[in-house]
Amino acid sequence: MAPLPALITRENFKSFLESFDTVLTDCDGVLWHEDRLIGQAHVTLNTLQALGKKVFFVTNNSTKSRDDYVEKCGRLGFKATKEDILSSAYVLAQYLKQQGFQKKVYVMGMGGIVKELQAEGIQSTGGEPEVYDGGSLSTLMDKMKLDPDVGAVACGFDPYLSYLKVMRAASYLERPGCLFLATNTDERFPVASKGLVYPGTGCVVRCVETVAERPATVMGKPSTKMFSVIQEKNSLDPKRTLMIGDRCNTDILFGKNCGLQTLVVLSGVTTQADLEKWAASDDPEQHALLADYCLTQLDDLLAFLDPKQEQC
């Protein structure tokens, strides 16, 4: 049996703010909802910063570019620039441009991606619906061309996930040499609507991996390619930081990889009942899932920051 992770109280906060410089946190549920902040995060994060942290916004959500999400950020209510943002489409395009990538990208995944692979001069093809409208398969193999200069195939969420796309990233990938990067592989996305429950990321991954049968090289958390990002262009102490997510098995996961101090939220995906149920198991790997601090949701910090809000 391991530990539950620590609550934020009066009487350990002021350790616990003493004790990182740097904040890394999560997007989709921690700070919003789509585009509904949870509770007063923009004003906790907001503190923070004024308090001398530096704040990044790290997300696995390839859907937008960096520049969508200053103008998001600054909508909600957060203090952001463009070199706050990580999001794992950015990631890819600096590991492909790290790689002295020079051929052209077949995309499965949306605007975000296709943005940040033209911020570094990458060309890219793919990004759209592309439907089976009937026939056979043979008739099918004659219509599809497919373009001599893709040598990566990038992964990242799609709606318009089809099995013509699957085809043709299968078969790119086919290609000696051909690289296979996914921006995530996160199950589901932190939204609950009429019962439904959203599809994220990682089936568009996994149903790829399973035709070309080889796996992708995941560029968001939990990896630490994300962390590698970051350090390169700034000087962060991983014991000095702070990583902040609603997920355990990506944002929490991602900071034990890192070194970083860690605090899950259960204003998302991870609940009360999971803590509970990995820290009676005997398994390590469900040991590390377990964060270092918790708290309710991200705006629980306030009645510690600021006196005046505790009766908020």
Contents of the next structure:
Protein chains: 2
Amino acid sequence: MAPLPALITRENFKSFLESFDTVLTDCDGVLWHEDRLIGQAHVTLNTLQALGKKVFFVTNNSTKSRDDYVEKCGRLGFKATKEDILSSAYVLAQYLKQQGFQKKVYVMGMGGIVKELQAEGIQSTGGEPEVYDGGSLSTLMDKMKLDPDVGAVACGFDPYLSYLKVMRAASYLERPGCLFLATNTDERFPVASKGLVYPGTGCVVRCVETVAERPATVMGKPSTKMFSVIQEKNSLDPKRTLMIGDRCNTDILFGKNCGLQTLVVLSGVTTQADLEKWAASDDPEQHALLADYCLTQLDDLLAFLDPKQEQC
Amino acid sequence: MAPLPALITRENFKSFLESFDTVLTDCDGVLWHEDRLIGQAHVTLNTLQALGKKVFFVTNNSTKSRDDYVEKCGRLGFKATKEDILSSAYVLAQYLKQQGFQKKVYVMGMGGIVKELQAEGIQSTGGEPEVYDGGSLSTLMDKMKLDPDVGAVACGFDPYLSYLKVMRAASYLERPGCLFLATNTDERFPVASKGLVYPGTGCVVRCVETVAERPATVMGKPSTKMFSVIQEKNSLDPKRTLMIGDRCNTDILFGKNCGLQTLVVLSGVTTQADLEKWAASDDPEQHALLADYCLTQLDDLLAFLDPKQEQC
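Show the other one: the form predicted in complex with a further copy of the same chain, since we just had the form predicted on its own.
So here's everything in the complex, that chain up top.
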């Protein structure tokens, strides 16, 4: 048994608001679902910024670059500069830079990773479709040419997932010293419609890990690497930082791993039933998924915040 | 520490030969690599059959039906009838039949599974390419039609692995009561050339399991289901049955799980260095991978067997 996250009410709101200077917020499932705002999330964050809170947008999504995120934030009514955006693709490029990586990266993923690598002057290959079109696998292997300069494999969200790309990634990973990085291991996206499930990056990563017979180094939440990258450029007090997220095994665990305060919103992956199940359990790993605070969705805060502040 | 598998020598050969009546042999990596015989494996098995040993061909490979295997065995010089072949695809169909399954199966895999299901009168869908060709994922989801009759997902080896197929499989697996079966979880095929790694069925299964957030029921080795299916039609004494394989975490573990004698050949996945590492370890899970006997390759037995017996 463990306590459920505290609901934010008129009674505890003031002490809650005064307890943090910095907000790290997840994006998909908290602020938006794909291109659709979740309620008045933008007004809520703009108000917090007007009150002097520093806001960072922290996302495991690797499909977009930070420039793409600045554009998306602006389009949906959020106020964000490039320095306010932390994506797993950006952290991946920073990690390789810190390692003094000089070779080429094979990317199983989309433009976000490729662009962030380019921004750090790191060469990449892959990032485009490679589809099995029948024929014997030994013939395919005869035709496949590996790039001799590849020294790292980076897995992100890749809707072009294919057998040949997995073969290529696993083959590079046989090379001594080849780095194996993943942007995140999210199982699925917080979207469901008509009974369809939308697979996340985790399926690409687990697929390659299985063949490579070795684990990837994960850049995104719940790994603390993202917080280290923010910490390197800003000096934040973890105790006065609030992490907001909808997925407890990434967002909330990340917050706890970094010693932050945590707020779960139920507008994405996690449900009230999940929270109750974890609270009722005897398993400390399930208790670790329980945030300090809980809201149905982010703009519930507007009942207590004065949106006029937004104009300041 | 645990003892290494015993080498078969002129001294222990007679007692070894007299200790079993039945042979279960893995195929890829023991008898052949794709379409290439491993040494004189056919002469070895034919000689054992001539000496009165009953031989079953037991394979996790799900790409072919039992009829296809009879044809392949004949072409490569082995003597096998349909009843002598146990493939994971066949066991999968038998399992569904035992469960009284009446719905349709979504197949991520090749013809072997589809043909074995047909032979049991079980309907299936899937089994053909479904490739992401760009565009937004929400548009894709709008276009994707799920089959209302699907009540099971079967994962096998699938070179047409794609994001859309994983989405489809995971979506069916959200349905209450939907069965989730896998032919096997082999990580890679025992073939390597020019630094290329050849991904096995395991990568398809782990990929779907990750998104579905539930484990598949595995039909192939090391699960004992394959032995149950042979036992149902033949009465075998496990203690007088020899399992031959090249992959210890499937073949040898299967043999041990079923109480059989075990022989590892080093013509496929397992190396002498693996055996030494497992023997030196303190981990009982690694000791479980150590077979009773070891040979470099199967036809080493011909030094002790009289191939003239084959003519009998």
